[in-house]
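Given as structure tokens, the chain that follows is alone and in the form predicted on its own.
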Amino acid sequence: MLQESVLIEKNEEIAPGLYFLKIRNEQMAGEAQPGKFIHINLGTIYDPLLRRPMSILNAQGETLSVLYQVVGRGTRIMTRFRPGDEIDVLGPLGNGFEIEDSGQNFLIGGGVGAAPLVFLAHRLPKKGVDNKFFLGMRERELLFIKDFLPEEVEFFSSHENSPRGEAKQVTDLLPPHLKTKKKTSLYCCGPEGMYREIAGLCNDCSDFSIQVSIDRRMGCGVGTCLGCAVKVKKPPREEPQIVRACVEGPVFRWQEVNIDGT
């Protein structure tokens, strides 16, 4: 984990309310892994007080990029960042995706939360492996994500206002692809309801593993404030335990996550 003053190379609106931020720091970019995040200081002293956690969209060479949506005061302040500015960044933080040895990799994302899967797509093996990216959207405003993906990754998309007969939810896209005998790894980013649906679709599948990124509000980002608690079940313990999404997560094995709190 690093705390560095980093240089902003780009901060531009690429779709209504959606921004692409690129920063330069060779060591931070080198330590970045898919599924981890950075914690950005907004440059304000007291209001807003807390940093903003941002999933890593990609890291190449000396640069690291994130995709963020303007949803409140903090992200509105971020839109004022300009190329050449320096900002204080903490990271990379958390526990990312574990890339497995599989014949197929399914990257399944819902909305802007799918950003970490772009980074993962660039790190997956490319020879002798089928890599597929499934993206669910409210509208078609996120189709540009396809432009960030490696060419060899197959891309499938759905949106809620699709015409009758077309997929409206990302889970509608999956059933034909689940009929396989290949060992398949599923990497998921999105709402927790989507994870439950995916797990249900895979109930009758024999050689599948599922990793999910759990979204929680984060205060400190380093495990001190305990504001991002997640209930999990990890063998050999039978009873649930509480862990921190910012340290032990945000990525967990599906079978570990006790989402329903039972």
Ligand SMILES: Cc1cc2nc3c(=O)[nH]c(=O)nc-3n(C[C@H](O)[C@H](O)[C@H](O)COP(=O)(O)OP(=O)(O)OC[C@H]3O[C@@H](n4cnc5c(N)ncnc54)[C@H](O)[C@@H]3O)c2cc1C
Contents of the next structure:
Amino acid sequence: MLQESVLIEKNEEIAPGLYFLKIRNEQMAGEAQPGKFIHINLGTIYDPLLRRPMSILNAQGETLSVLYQVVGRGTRIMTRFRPGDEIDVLGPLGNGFEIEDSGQNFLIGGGVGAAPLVFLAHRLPKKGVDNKFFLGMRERELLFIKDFLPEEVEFFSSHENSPRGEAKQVTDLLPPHLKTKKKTSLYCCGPEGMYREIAGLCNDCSDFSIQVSIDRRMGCGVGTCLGCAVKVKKPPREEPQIVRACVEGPVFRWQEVNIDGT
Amino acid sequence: MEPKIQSRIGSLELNNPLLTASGTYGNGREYSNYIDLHCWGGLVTKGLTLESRSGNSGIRIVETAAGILNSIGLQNPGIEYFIKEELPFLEKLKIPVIVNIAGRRIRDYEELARRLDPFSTVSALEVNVSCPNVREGGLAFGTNPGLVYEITARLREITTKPLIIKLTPNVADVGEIAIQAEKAGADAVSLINTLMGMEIDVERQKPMLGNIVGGLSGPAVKPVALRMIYQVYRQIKIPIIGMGGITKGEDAVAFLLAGARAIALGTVNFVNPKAPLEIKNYLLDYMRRHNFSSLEEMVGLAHRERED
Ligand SMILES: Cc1cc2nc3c(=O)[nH]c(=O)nc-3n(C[C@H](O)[C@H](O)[C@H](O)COP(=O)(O)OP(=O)(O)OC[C@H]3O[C@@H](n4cnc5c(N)ncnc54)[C@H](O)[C@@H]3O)c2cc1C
Ligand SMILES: Cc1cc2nc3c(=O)[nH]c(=O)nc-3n(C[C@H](O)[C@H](O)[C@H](O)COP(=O)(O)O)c2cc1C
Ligand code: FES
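Given the form predicted on its own, corresponding form predicted together with the ligand:
Now the full complex is given, and it begins with the chain already shown.
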């Protein structure tokens, strides 16, 4: 974990409203793990005030990248970052995905939430395992993500793999793949409603584990402001407890966050 | 010669006037990865209650123009956990630790003070009578001068540790409350806590915060905080710990000139964990430029004009 002034290598619009940002910092790149995030100071000196959390899309050697969608003031300001500029970044922060020893790995992303799963795809074991990537999107804007994936990962998208247009959401793609006896790990990143649907589809599948990344508005990003509270239930404790998305998360086990068991 | 930036709050001696603002720094542990905690004059801990509290639900932090609204709701693990798990860490730091306490009833404050009193690691108590984020919480006390007097007087009987009463800006006359705290035996007052506010999500047509209202902090509140400190300085003799929107060296100096003897940094930590270092360097440089040899010479200097 560092607070560093880092050099921008690239900041390009790769699809409408979607930007690829690459920064250089060896130690940060070294500590990066799928599911962790960085906290970016917009450099606006106090308006907008807060840093912006962004998941790590990939990290190699001395560089680290994120994929961001322009949704508001802060991300619009980020589009003005130029190669050669320095920005103040905190990170890598949080608790990422735990790579499990499974026969199959399903990476399930909704929209730009798929970013950390790209990184995960690169870190999964390659031999004797089926790795599948499912991407949900409204338009075709995110299809380029396929180009970021390692070759051996099978790719499905609600756009491409739905010739008659019946698959509107990523969850529409899953059912045929769930009929399996192999131990399967699901790694999910998207809206919470998507997690609920996925869990519903997996109801009868016994040897499935589900990890999800929980999105919360963040203040500090390091665990002090308690703004990013997530209610979890961790056996053997009966009582739910409040933990921090930025430290104990953003990645959690679905059973832990789904406390009402629905 | 190096200017002296030591400060003193009652019997509490600080190496420098910079404190953490309660609730914005945890108990220091998290930031020890980014910064040497010894750069602080003292650490003020997250609001502590007798029992653990899980805080408010829904969205708790919303960014506003040059500030944030928060409605954390005093989430904390309770005093028992604090004594067992947090105090040992704080003890090792060898930095003055000011424990911020909050309660629903006067009895809660008394009990907290009683249980913290034996620990030498607890250098002082900051009494939060001003949290806008819990319904039965301190704010009901903090807006009532009589109750502030009573709480302070009762705690004064329980502890000899320096007592700092944390005041809310959500009142018509903050000076009146400060006067009552002083009369009842407080060693200092700290101000300001957050300003009550709200934000509405116009697309969803609903309040943004789960708790509907929250407390505003950050640069947006600085002029309000500064005015209150300036005003209260003229009304009481005990030291003032100033806070509210400090983000840079100039702000810190302005608070000292308005009459604060120490200053606390809150929201800025979220944006720039290195702020205390930068502010300390600015302060030293400022003092050299203006030939101040000690902090004492600066405190309240902005009042000079009117006295002339
Ligand atoms: C752990 C984590 C990882 C993320 N990873 C990515 C990523 O890889 N790519 C990407 O495009 N986006 C990601 N997001 C969401 C991203 O942080 C927000 O879209 C961004 O902060 C919006 O800022 P803005 O100023 O443009 O929008 P505004 O709506 O103007 O922002 C106002 C405030 O709300 C906060 N906010 C708004 N939307 C979100 C949101 N969805 N989640 C959290 N805070 C929000 C902002 O940070 C800011 O404080 C991630 C969020 C989290 C918590
Ligand atoms: C997230 C957050 C949590 C806070 N929690 C507490 C608290 O527990 N007790 C307290 O007395 N003040 C609390 N405060 C108020 C701050 O200590 C401080 O008075 C206020 O934020 C103004 O300073 P700032 O603008 O530098 O943040 C909190 C403020 C924030 C932003
Ligand atoms: S963002 Fe501050 S505790 Fe998580």
